[in-house]
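Single chain ahead, written as structure tokens, the form predicted alone.
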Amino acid sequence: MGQVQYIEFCIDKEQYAIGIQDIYEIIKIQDITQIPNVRSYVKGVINLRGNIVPVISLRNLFDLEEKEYSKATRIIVVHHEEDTVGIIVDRVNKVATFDDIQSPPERIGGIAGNYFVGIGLTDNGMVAILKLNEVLLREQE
């Protein structure tokens, strides 16, 4: 039985990961249509080949400083349970596996630990693995 694979990405210098089984596709940043009366981390919606997909910003969700999008900015489109949501990240790094995953602490760099499944340990440091249920449920509140 193979190891679980993750897509590793960055926001600022912090490394995060999402289980590859939840990822529908990764696209370049594109025009996002803003929608009124939504939380600050909901950036709007995109038209993904005829499907309207809400897009959220982890920067805003985690109360990090806003940053201009760059050529490296990507939208990771996840399909989790019944939801399809785009998540804006600074840069996608690679597909990764983790030999050792530790339980998350209560807070990770000022971010509540309940957003994370665990911390993957690599040769390059620690990678916080997102708990999509928490991230996406927060989006629906």
Second form
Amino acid sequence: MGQVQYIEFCIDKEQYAIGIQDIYEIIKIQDITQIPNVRSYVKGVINLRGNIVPVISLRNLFDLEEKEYSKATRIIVVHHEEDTVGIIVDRVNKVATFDDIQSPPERIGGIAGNYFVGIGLTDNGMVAILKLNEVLLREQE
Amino acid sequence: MISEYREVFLEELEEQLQIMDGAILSLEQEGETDQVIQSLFRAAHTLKGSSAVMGYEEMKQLTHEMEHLLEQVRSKTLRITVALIDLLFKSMDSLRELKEDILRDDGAITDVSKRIRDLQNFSHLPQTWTLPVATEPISMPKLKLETELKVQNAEDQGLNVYWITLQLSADCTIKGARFYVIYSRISSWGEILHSVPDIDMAFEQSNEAHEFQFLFTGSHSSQRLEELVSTLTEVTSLMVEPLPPIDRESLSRRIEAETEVPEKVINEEQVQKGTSKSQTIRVSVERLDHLMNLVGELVIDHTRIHQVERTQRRRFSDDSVNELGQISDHLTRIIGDLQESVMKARMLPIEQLFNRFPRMVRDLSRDLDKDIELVIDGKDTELDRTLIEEISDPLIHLIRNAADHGIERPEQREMNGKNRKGTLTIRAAHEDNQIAIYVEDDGAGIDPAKMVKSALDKGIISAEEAMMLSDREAIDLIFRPGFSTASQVSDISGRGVGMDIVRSHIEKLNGLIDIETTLGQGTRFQIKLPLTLAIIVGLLVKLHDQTFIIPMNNITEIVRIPHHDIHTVRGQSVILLRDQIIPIIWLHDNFNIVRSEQRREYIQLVIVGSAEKRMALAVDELLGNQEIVIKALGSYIGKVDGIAGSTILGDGKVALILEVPEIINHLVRRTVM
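So that was the form predicted alone. Now I'd like the form predicted together with its partner chain, please.
And the full complex, kicking off with our chain again.
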């Protein structure tokens, strides 16, 4: 009975995680082609081996300050319904498992709690586990 | 299972309907020939069979009655009349309605019982108006090649060849049997090369017929032959005519032609009609689409290889780079061929569509009481099958317009010193790697003054605007929404579909429509379409640091003008290009891109659009043109204003493709106001 695995990553000092089963691959930051007049957190599209993949910025989504991409910046490519979507994060830490997951509070920092499945507790502190559907579907508003 | 057959059936149905349409038209226009009636009969028969198998009862009954009527025509007991042709056309309409029912597949079925009764009753109706028959009442059948060869042989042997035509008395009961008796009597005097009806089919056909023809060869003189034939009982009339000499030269040409391509002689009728079938299989469009996508991937990858080769060449210059270059060049050729082949596989001759027009124009000219001759050219021009479907409505609209508004009434034409008969020409051709379709009439042309007045009356333009319009712009008003020049809305073209719809439809296909007109002489619409929808040629342009692609089909020209040639009209920058005022669009503003403010002396403008809606897109740099594969942005991004999709460039980057019609129609309004 294996435990559910997560990819743990950082935005600023905050730690987040996405369930590994949702992740297609993790790539370095790429040339992003901007698309005019779309939702602000949609950064544009990239060419992923011949496929056009939209990428979004969690920083923008969470109303955090913009930051230059660095060597550590990664795009986590996830499956979302029929689409593939890339999520830009500051840094990917490791594969993690959580022994103890608590239900999320109403707000975490300035971010609505319904973006999260729960909070994983580790030795290094708390990790907010993303509810992908909620994060990606916000654009449907 | 049944749905698979349904597809096949529907395709066959369309094929047969087109054959029938064509045959009925030619009956009407060229008079009756055995061959045409035969093909009509055969088509009805085929449909009867297949609709019975599929369980389409109404269609079966209808085709059965048609077949029955045609049988009477074939056996010459029923003459082709105007009324009969009308009835046949109406039956075709009913068949098409039934076809629509099958397509919709919702169980609703058009009531065709009246049509069936009409068909049943028809042969009993008194027939008053007989069409002029092109050939003599007793026409001599066309001879098959082998028969002609026999005739040639007989002539070489010094024998005489005659047509013997005889009629049996009306009260003769078993005509089929009489035919056999007569046949064998005549053959005892010489040789029968050919007979109508054919001896092998006599029992099926001749019971209704009372007129027989024999092509006879023997040593008798015509007088002697007449004496002999008149000894036959129950023969009421008799005619013996020598066969006109055979054109030996053309005969030998025909022999050559037919022996060179032996596999095509299987069905002579098909050869004559030029519709011989090559070997084909039916492939689903989906599979072809998939193939096309794969080719698209190849095209992209190849552009990238090419790019890599160029960067490598700059760095090193050794044999391996040269080899890479050779491989890349070879790939260019192969991928080009592959792309062309796949594209061809998706192509169909436009004939499919054009074949519907003769009937349409016929109906139109009857309804409108006009005399219109339809000329169709370039039937075998091939284009992507999705394009054929998409272009059908706009073309139909243009044709209706031309017939309704373009071509004048016969009296009017006569007064203007024109032929009473108007000509409507529809032409398709490949031009500069595009499809060009022309709809041209020799009618009244469009009067710019009337256009302006009409637009004013309808409030489409202001009086101020009207003053400024050039003739050309006035004519282009036809493409404005809500515009229709017909003084009264007619059943024919006033269906709430304006030329603006036609144009937006064509633009959606990355095409262009243009109009040329000369008052009193006619109007010509020109439609240009890309060969295919999946791979297009695009112009790469730079806006600040971003690359965008403008589909080549949308571009009418590219100009470079000095800054001081830009004028401002009510806050909108415009240029004057050959007496047309063209607004300039800075897409930068729409797309939130920094306008390069460095005042260069010249400014690059890409003129896009067609007719009255021309726009000049200001770009910072032209990067050249390139074949590109359209890729959707996907449902996550959704529809973006002014963007048609994206593509991957040689350097692996994604570039956006501009949706020019949308930019012209929507974005501009925003900037102007």
